[in-house]
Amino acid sequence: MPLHLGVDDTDSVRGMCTTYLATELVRALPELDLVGFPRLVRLNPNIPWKTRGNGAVCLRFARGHGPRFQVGDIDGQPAWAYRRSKPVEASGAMAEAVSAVVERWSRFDDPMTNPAIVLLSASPSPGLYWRAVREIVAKGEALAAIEGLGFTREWKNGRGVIGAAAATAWRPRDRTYEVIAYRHPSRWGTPREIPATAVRGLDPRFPSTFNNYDEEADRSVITPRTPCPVLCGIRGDDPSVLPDALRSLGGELPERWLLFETNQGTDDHVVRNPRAARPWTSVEIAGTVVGEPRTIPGGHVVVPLRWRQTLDVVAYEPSKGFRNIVRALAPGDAVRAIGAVREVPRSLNLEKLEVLGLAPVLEKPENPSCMRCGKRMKSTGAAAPFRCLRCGTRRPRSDAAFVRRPRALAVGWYEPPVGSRRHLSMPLKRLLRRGRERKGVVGRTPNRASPSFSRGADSFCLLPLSANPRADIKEDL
């Protein structure tokens, strides 16, 4: 059993990685060998006290023996990982050497990094990650679970400790990868120097990839913009391609690069169906639209959705065109929802929509014509009957012709643009390719300028969770 080293909140919004101080691990304890991939492991997106984009790192460490494959390149060496392994004692010196990369790169002025690490002989219960990554983990319930299997090390309050801990039990059901590029420190801060036409080119030479480039806000999603190290991060379902992909980009070479096992774009975050929709979780419900979509001061659109309850689903203004599938609904029509639960107001704002089936929509094209002189008649009231302004003759309102109105949806799902997705969640490209799509097919892309459809464009944006609207945006990797 390798020792597992989890560490978590060393970043801040205004600098640092967690997953670069992992490539400072790795020179740290050069007497010691990587079991399989680094891992990066984002945990509830919905936690209020995150610094950027919630995520933890695991490292498992042993003596190596066997093939060998590599993870990364540090120093202009080859960083290397093995699948077998002998197990080693965790120490004291070893907690010490760790300790002193979090004191030397971990972010201390920022009020909201809290640092932890916790060197484990073994990974506590994979029900402390499931909590993690659904819910919100008290720091004594973390500190329970690892209780007895090694060394912990805490800064400020310490509250890295939960996503570390947390980090060391994902048991992967499902998994992706991500290559991470760092920058030499002298670049970091000045603009990353990345060619857009490379980043398009992603997808049709390594279709195994996912989340590169926003077609709607056309720019590209592999580069953060905020002034940390991190160069790019390409994700997809194939580690074995990545470091090509990386090396086909061009433009600034990175200093340092490692390829990490993550749960991103699983949607391991998603509580389906649940008993209630908790404020801070994030869940999956069916239901039945039961009101008109209406457009709320700031260009926000709200539906009323009945499932065990009624709830607003939204869509917010800067999800732009993704308000033209919320506009489109109808009372009646099925749908399945995914996204966050906001506190205040109580409402879900959406991650993904999935309609499930369309409700006939009737409209009165016009009213009837008189029986006695053909005149167009008028109406006298919502309920009254109509009336012959020419000769007075009555026609009651079931004379009226209605015919069935033509939907701008389609039955399938719809996503935000690639921009606007959270970490965890699941794209339709990997849902699609894992055959894991359920009835029906995937929506098509409404046209930006209407809600009638258009080949090709990408999905549409959506809004996160958070109180600022693009603190969840994709942009921190």
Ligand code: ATP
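Superpose the two forms; the largest set of C-alphas matching within 1.5 Å is the rigid core. Numbering follows the first chain given and starts at 1. Because the structure is predicted, anything quoted here is derived from the model rather than measured. First, how it differs from the form predicted together with the named molecule.
Core-superposed comparison between the two forms: the CA of Cys391 exceeds or equals a 2 Å shift.
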Second form
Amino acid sequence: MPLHLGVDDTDSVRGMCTTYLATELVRALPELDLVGFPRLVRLNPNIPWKTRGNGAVCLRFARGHGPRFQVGDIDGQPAWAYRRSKPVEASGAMAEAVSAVVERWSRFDDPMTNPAIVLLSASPSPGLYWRAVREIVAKGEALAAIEGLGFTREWKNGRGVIGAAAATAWRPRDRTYEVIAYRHPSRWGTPREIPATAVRGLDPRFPSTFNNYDEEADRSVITPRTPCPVLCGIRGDDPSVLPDALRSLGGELPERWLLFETNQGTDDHVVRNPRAARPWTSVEIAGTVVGEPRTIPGGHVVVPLRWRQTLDVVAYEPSKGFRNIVRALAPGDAVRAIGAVREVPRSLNLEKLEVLGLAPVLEKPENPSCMRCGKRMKSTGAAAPFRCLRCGTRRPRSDAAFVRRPRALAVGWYEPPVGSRRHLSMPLKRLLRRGRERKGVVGRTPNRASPSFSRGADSFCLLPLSANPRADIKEDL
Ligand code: ATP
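Could I see the form predicted together with the named molecule next, after the form predicted on its own?
First the chain shown before, then all remaining chains and molecules of the complex.
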């Protein structure tokens, strides 16, 4: 088995990126070969202390043999990886070389940055990954999972060891890829120059890519908004097209790039049909709408869902058009909701929604006519009979005719706009293309309820419902 090098918590919102550090690690260990793709592993997106997308990196090293494939370009030289390899022993010297890179590049000035590395001779149990992508893991638990497997090195409070160890424990059941391009250091912090038209062209030209352009907000989402070294990242299912997709962009030329295997877009973070909706987890629940949707101050839309318990499901203001889908729900509708559980008030912050069945919504177009004189009758109270004002005849309320109101919503999946999706959320483009053999998914088509009902939105808000959650929903690259 190759050596597993995990790294986490080196960057800050003010600069750097752990994936850039990965390119520096490849440079720093020229005597070792990469085995398989470099890995970018996203972990529980609901942990309170993440600064951006809760991403950690795992690089696997050994002495490669057999065919090699290109996974990057660093210093104008191709970076190669091998599928087959001969093992090498983890050594203190290697751990020192890695530590030197971490010390050179980590943002120690940020109080939230607590770097750590693990250098392991084997991958720990995958259970650590599944716990870390779905739950809160204590540092002691992560350390216990890697005990005896190799070296660890921590800086400051060393919390990064949780993500670093969990990244090495990932054994993909599902995977996607991301090519990440980096800028020349002289350009860090300056505006990124990538033509929007080229970004819009990615989906049609490279159909296996996803989450490129937010049509609703009319903006590219492949570029981060922080002053970090990343120029852009293109995600997709087929790693072989991603370098071409990157070259197709034109504009600012990257200084280097690296192609990562990732768990982004896999829904790995979602606990399906849990016993309870526990805070700081993401869940998938199916239930019945038990009240009218209401729009609360701030523009957020809330609808109560009866499942094992009654839980408010919320589409926050930044989810824009997606809120119209939630507004169009009615009592009795059957839905599947995927979202993050918020502690106070206990509610589900929607990541995706499937309308499974629509209840009939009846409305009374007019009062009944008088059987004796034909005049339209009047209502005499909410529970009282109808009465004819001309001749005094009465008719019970059950005599009123009701018609089925056409629903401004169709059965199918709906999701937030590209710009407010979580890294781990499986986009419908991917979910429907794969036609997963999961009840309620196969063969479903995403529907637009009407031209004015666009799909999209989201909200991962830790603020009171009335506050603006925009700052909290962004999971930058
Ligand atoms: P990035 O900038 O790479 O996208 P981030 O800045 O949002 O990510 P990190 O810098 O990776 O987040 O910091 C997240 C911290 O949380 C790390 O210290 C990591 O070890 C820790 N962590 C990750 N997952 C869990 C978890 N499930 N439980 C507890 N701690 C976690």
